[in-house]
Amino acid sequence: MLNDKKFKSLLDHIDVGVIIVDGNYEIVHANPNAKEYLGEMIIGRPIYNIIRNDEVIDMINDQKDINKLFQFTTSAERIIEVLHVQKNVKIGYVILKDKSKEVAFENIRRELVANVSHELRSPLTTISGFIETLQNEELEKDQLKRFLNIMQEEANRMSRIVSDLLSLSKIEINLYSRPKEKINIINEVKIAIDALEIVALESQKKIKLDVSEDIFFTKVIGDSDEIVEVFHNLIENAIKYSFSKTDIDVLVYLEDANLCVEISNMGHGIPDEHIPRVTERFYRVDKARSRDIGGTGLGLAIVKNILLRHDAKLFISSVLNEKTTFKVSFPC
């Protein structure tokens, strides 16, 4: 049966692993995927010493055929589950399926419900400890106001999460789905900082845009409200986190065959090991002041994966209490 094209044909294009055994529990054909699962050079060798599971062995070496899952992790950490196995005298065969996605995204979704439940548990905490408050004392006029202001600033809180897990789940839909617009990223980025300079200037700071003469007829494909939300997210961003009577500077050129737009303020920084969790959900360098400003913890994430929506990378570079820069390249 092995030396069968056609078989070893079809066993090739199934989309899950099949491995086949024979009477001495050595590997003499594997499909690519299970290849892909578990590696290159596994034929010839015992499967025992391929899938390091006692269970599944017992169960080969018991000879019956068996439809019970089982999981293993692989020495690349992926998660395999055995779908079936079945064996004999003279042969036997593995069915096996990459779990590793499916654990992955299941893990993310248990975190992203924690987080949410914590990110929303504390303003409603201090909603309705305010309500009982006022509901069972009489309060000054002045006290009233601070209590009510205190009430409307958590409900804004909480308006901006919501509004930015529909926003990221909005994102998340489309993930996989490339924008065919033909987009000027000059407009995007003049765009957002229209709608920030008055943020700027109450912080009494300034927005300076500086655009190579050599990109203005520059395009790129991409969706031209997301774009503009990726530039809105990181320059608002800079107004949050940068020192008072400094310029947010913004600046669009060509690299290679990139259109890359940098913005940079000068603030207190992001510290080498937080840079790489920056983009993660809800994630916060400083989770105190982070929060005074109005921050969700969530704006970088929605950055993050436009920008892989779009093929577009993310760089950043910071400095302590000096210059922190947030480079984005599309290509061209």
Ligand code: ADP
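Positions refer to the first chain, counted from 1. Whichever C-alpha set is largest while still superposing within 1.5 Å between the two forms counts as the rigid core. Computed from a predicted structure; not experimentally measured. What changes on going to the form predicted together with this ligand:
With a cut-off of 2 Å and the rigid core superposed, residue 316 has a Cα displacement that falls short of the cut-off between the two forms. A displacement of 2 angstroms or greater separates the C-alpha positions of residue 43 between the two forms, with the rigid core held in common.
Fitting the two forms on the rigid core leaves the C-alpha of residue 277 displaced by under 2 angstroms between the two forms.
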Contents of the next structure:
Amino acid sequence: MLNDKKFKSLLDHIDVGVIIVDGNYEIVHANPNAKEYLGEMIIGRPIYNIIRNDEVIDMINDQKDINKLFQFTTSAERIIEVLHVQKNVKIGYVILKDKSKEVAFENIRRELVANVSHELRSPLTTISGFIETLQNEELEKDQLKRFLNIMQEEANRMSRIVSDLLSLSKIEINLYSRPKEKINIINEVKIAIDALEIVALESQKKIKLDVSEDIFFTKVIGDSDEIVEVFHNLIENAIKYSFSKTDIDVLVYLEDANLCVEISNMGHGIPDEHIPRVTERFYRVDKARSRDIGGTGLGLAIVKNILLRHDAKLFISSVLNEKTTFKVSFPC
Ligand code: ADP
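I have the form predicted on its own already, so could you send the form predicted together with this ligand?
Then the entire complex follows, led off by the chain already shown.
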């Protein structure tokens, strides 16, 4: 049967892994998927050395077929599900499916739900604590005003988290559809700067834009609103995390075949070990500081996802207590 070309070709093309064992449980054939899951060198080895699992040992001892699903982790940390095992005296087969992506996805989903619940619970707890105080105590006018202000701030924070989450999920829905508009980037940078100029002035900061002349006729493919959101988030962070009375520098220039936008600020900076993680959802270097200045921990996750959709890259460099630069590079 194993010499049958058609049968082998069928095994080569199905999207599950298939292992065939002989009467001694030695693997005599594995299709490409099974070799990819378990390694190229599995032919000739006993199945119980490859899938070290009680169910497989029971099958060998009891000569029973297994219809119950079970999972095992390979030495390369892949999670493989065994869909079916069948064995008689002379021959048997095992059908496998790689579940690593699904398990990873499920873990991310679970972590996100836990994070969202946690992030929303803390402002909720504050608000309900104050409501209880207001219900039970006679307060002076000043104190009442202060409590109401705190409640308002916390409610605003919840609303920012929810709107950032909605923004993130909208981007994720479109993640694999490429944008089609041709945009000029400088317009998008200017829209973001105009919207934030007043915020910068409030802490006596100035946003300085420097555009190199050779880019005026360069266009990139992109979604204008999303690109404005990228620069809005990056410039807003530069304002939030910079020392007071400093400048935020925005440079737009061409580098090889890429249009680059650099946003730099002088501030505490980001320690090297945190740099790879700051684009994760809800990741903050200093939670308390981010919270005090109204952060949600979602801004850079939004930036990362928008840039992914645009095939653009983000580079972060930071010298502690000096300059931090976020550089975005678009193919053009
Ligand atoms: P947040 O809402 O907390 O600002 P972000 O996703 O925008 O969330 O950023 C994640 C974290 O990255 C921030 O909490 C902060 O610790 C760090 N960060 C972002 N931009 C800067 C910057 N320009 N300088 C220093 N740290 C920054």
